[in-house]
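Presented below, as structure tokens, is a lone chain in the form predicted alone.
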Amino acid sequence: MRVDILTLFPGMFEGFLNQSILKRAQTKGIVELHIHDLRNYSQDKHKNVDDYAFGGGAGMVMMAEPIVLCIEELCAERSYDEIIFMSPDGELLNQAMANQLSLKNNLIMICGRYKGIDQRVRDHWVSMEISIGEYVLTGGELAAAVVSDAIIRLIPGVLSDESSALSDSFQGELLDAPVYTRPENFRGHIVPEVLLSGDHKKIDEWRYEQSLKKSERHKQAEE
């Protein structure tokens, strides 16, 4: 998979995309992550990428031209499955969406800033809009990082134990059961006895029961 991220602040990705699982995916050659500074595509001598909104109002708007020029350059080199705009009013990211995106070959993600991007980009070049929650961030960079992490970890070969991703919360109808590790006794808090029993049937039954309870509490909290 190749992911191209379009942003005004490429430095925000330097640490996140080069650590842990995402770094491993790139080192293995499973994923390519490319960050593009939209200021490099500005046709303005001062490298401006934003301007006042037509009709007035507070906030600046990212110009269409730098974004479209970058998209066109990338699309001239390869085809893309989706051109994604990170937006608080996009479709809410969930595990099913992450699963589908993990099957794609090439993705472009656009990170907005200020008051947003020129609507014409959204109308004519963007194929998908994704939100990571019903709240507003300073820019789309954090959202793009979240989406990248959510989909890349699902690609075969990225995780050392691929069954781990399949048992994650939200992969099925139930949330994942509680997990514990050593020591058995931490400041008087004891690991449930069934997990120490070695009886895998009873352990599976316990985990299923705990998943049911956890999922029910989550459902009630949403209501």
Given for the second form:
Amino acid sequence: MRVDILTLFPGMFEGFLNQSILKRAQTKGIVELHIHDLRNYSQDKHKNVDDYAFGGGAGMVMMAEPIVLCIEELCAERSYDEIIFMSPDGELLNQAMANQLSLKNNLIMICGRYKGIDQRVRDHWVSMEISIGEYVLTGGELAAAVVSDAIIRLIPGVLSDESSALSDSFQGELLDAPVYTRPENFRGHIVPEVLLSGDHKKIDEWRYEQSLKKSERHKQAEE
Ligand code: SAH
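Taking the form predicted alone as the starting point, write out the structure of the form predicted together with ligand SAH.
Expanding to the full complex; the earlier chain stays at the top.
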């Protein structure tokens, strides 16, 4: 998979995408992440990328041209499955969406700033809009990082144990069961005995029960 991220703040991705599992996915050649600085596509001498909103009102708007020039440059090289704009009013990210996106080959993600991007880019170039929750961030960078993380970990070969992602919460009907590691006794808090029993049938039953209970509580909290 190749992901191209269009942003005014490329530095924001450095730490995040170059650590741990996302780093390994790139080193293994499973994923290519390319960060593009939209300022490099500005056509004016001051490298402006935003301007006042037509009709007035507070806040600047990201101009269409730098974004579209960058999209055109990328699309001339390869075809993209989706051109995604990160937006609080987009389709809400969930595990089903992450599963679908993890099957794609090439994705563009556009990070907005200020009041957002010129609506004409959304109307004529963007194919999908994703929100990571019903709240407003200062920019789309964190949202693009969240979406990238959620989809890249699902690509075969990225996690060392692939079955791990399948048992995650939201992957099936049930939330994941609680997990414990050494020591058995941590400050007087003991690991559930069944997990130490070595009886895999019993352990599976216990995990299933725990998952059921957690899922019920989650459902009730949502209602
Ligand atoms: N005026 C806009 C918000 C702009 S916030 C509105 O009310 O809809 C600036 C940018 O941050 C947005 O263009 C978007 O790219 C990003 N952003 C903010 N909140 C987000 C969210 N919940 N999900 C995805 N992207 C978000």
